[in-house]
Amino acid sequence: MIAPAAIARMIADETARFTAANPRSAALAKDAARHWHRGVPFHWMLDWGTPFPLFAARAEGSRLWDADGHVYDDFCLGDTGSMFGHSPVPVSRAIARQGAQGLTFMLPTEDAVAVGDLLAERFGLPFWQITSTASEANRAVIRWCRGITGRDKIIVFNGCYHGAVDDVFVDLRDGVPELRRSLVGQVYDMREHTRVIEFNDLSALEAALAPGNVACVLTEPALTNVGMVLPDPGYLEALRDLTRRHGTLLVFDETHTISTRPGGWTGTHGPLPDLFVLGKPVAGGVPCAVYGFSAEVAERMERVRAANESGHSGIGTTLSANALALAAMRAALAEVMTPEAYAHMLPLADRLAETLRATIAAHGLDWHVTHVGARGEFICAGTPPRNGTEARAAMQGDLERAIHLYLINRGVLIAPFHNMTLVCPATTEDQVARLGNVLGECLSSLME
């Protein structure tokens, strides 16, 4: 119901409009060209589909100011990295009083003893490690399931996402799987040991564990990045009884699904994985990640430790559960990620929801709205997707660009990468208002 004439149209308009209202932005990546490479410190800051960067001044809360002093509903939140809203008060007393007292140590500080109650009691998991990223969290679970386990092999979902990890960029095109063509500089074959299959797919997941050489299934509860795929009524269940069943160790990667509640998906709906990873807002925003494992896990990777020479096991690095790190995510999760703070988030989450689903709906579109807890997606098709080739293909890039240009021109931000939302506790009722009317004028005006 969308002309493609119309969307090209509105992405020369709000191109336009954009270049005439940020001149400073403009100025600024003139500027950062100079040197930084594409002119950006980092290249996903060129995926919001304006015609340069968006330059940031400053952002607090739910609200974030650019270099030409405008102000965004913000929606995105750094993409999860501050899903519990910038800077939060405790997060930065927390910084600056550790930056007044050193940032990194190599050592353990107070403040590790409190952070490690708080994540047994939160998820269920009595042992934790530290690392500096998601991916790096990531990296080492695959590490130490294929050294605890014997086996070489791993399964992943196809569309999933586990940050910079080498071994999960296998996809599948019409069932066949191969690399992801968008790598750079890859050098050796991920599908020697790496199995992808469709989420939600029982019968090819029973297939590729039956040989018995699978390490892990590392997955999210509910793929968030390929859209958004929910899980269906007893399909993780049956995962974590199928992998008990074939000796292969189960990873929930919550990073993204720490939106449904205090305790991520697994605290609320279950079941209990054996290795648990949680990165992005753990430490409200400042570099970290943890990931927690069973008593019997930790035991079989000390057998591993003792059987194998000393030194470098090919996992960490020195800035890894640094003091100023540790700091942060304790006052995150004890004063930031709340029950509290769902309280108010999970309630808006759903008016947020509901709010899109209207707006879709009154401009006759055939479209959904998908959330877990606090992170929502709207997509561009009529049924929700059960898998990433199903999801992949409901994705419109020419027409989501159009809808982001014309949201960030009138002061909305959402993720770049897809259609996600994200609701923080500083998220007001009148924000997700304007962002449905916002959304609706954009519609209205793609459709006449």
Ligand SMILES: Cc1ncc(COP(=O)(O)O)c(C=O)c1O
Second form
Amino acid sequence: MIAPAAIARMIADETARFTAANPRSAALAKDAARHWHRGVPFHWMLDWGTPFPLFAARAEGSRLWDADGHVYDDFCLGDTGSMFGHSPVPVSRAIARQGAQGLTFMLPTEDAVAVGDLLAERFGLPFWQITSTASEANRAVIRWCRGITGRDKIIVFNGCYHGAVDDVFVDLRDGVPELRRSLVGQVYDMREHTRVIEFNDLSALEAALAPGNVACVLTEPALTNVGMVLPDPGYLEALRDLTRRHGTLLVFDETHTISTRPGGWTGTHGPLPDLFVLGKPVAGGVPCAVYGFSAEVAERMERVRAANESGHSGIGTTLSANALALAAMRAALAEVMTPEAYAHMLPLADRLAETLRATIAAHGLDWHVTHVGARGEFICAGTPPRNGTEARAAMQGDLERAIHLYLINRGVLIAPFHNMTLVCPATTEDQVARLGNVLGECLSSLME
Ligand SMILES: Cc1ncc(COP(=O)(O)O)c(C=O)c1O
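Having seen the form predicted alone, the form predicted in complex with this ligand:
Starting with the chain above, the whole complex follows.
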């Protein structure tokens, strides 16, 4: 119902509008290009669809200010790194305090004791380790799972994303496994050790587990990186049963689904995995991630360690569990990611989903809105996808780019990669209403 010509016109108009409105960002982009490859310190910063990068000046709570002085209602929140708001006061205080007391020692601090207790209590797994990113936590977990099972294969789901983790970059195209086409410098074939199947397909799962050589299944409880794909009722419980029956470890990466409730998806709906990964917001935006595991897994890890020569395990980096990250995580877990915070976020995210549904319906569009707690997503297709193939088919690159640009130019940020929104403890009803209004104007303009 939306004509390609209307989309092209909107992209052209909004590109011109962005350029006129952001002279300071344009000048900074020009200067940055002197020494930053492609003009940015990290290439994802080019993914917003703007003609040059928008330079941020500062952010607080649910608002972000750019270098030209515009203020944004921020529903992207650093693509989840700041999903509990920008610079939450307890985290800022902890950073300032620890900043004056040393940043990294290769020694635990008292905060480690408190953080261990908080993690175990909240997520129901007794043992934990820290890394600096969720990517690194997933790499560690895959290595441990292979180490303790003595099996070389892993299973992931089509359309998954778990960070910069070589093993998982295998896609299904027309049912055939292939390496993700966008990879740079890939010199070995991960398909030798990685099985990729569709989410929500129990018979494919049974077949992939049957040879008995699979160390782990690594998944988000709901896929959130290919649009959003929810598990069918009973699917995760069946996954839990089947993995147990085949001696395969189950890993839930809850880096995004921590949006569900304070205990994540698994703490809310179950089932309990063998290993659990959480990164991005766990230290309020300070680089940090954690992985937790059962007592049985811990015991098996010890057996592997005892059997190995001591030395490099291939797991961990020098700055992991540094004092600053521990201090920030303690503040985030104890004072920011609280039940009270979720009590604000969850109903407001419901409201946002209803607002988006109403806006879309008012334009006669057959688009779908899903949300997992505070994380929402609209797709420009009528039916909710059940797997990665269906979710990819629903993506509409140019249309989504036009919408994102339109929103940015009117002071609203949603995640640049797809149509993801996050509601944080500081998000207001007015901001939710404004997003609905601006999206409505955008759709009207596209359908004129
Ligand atoms: C589910 C999930 N796991 C892990 C990661 C990797 O996080 P990071 O880039 O902070 O390492 C991401 C990033 O988007 C993610 O969505």
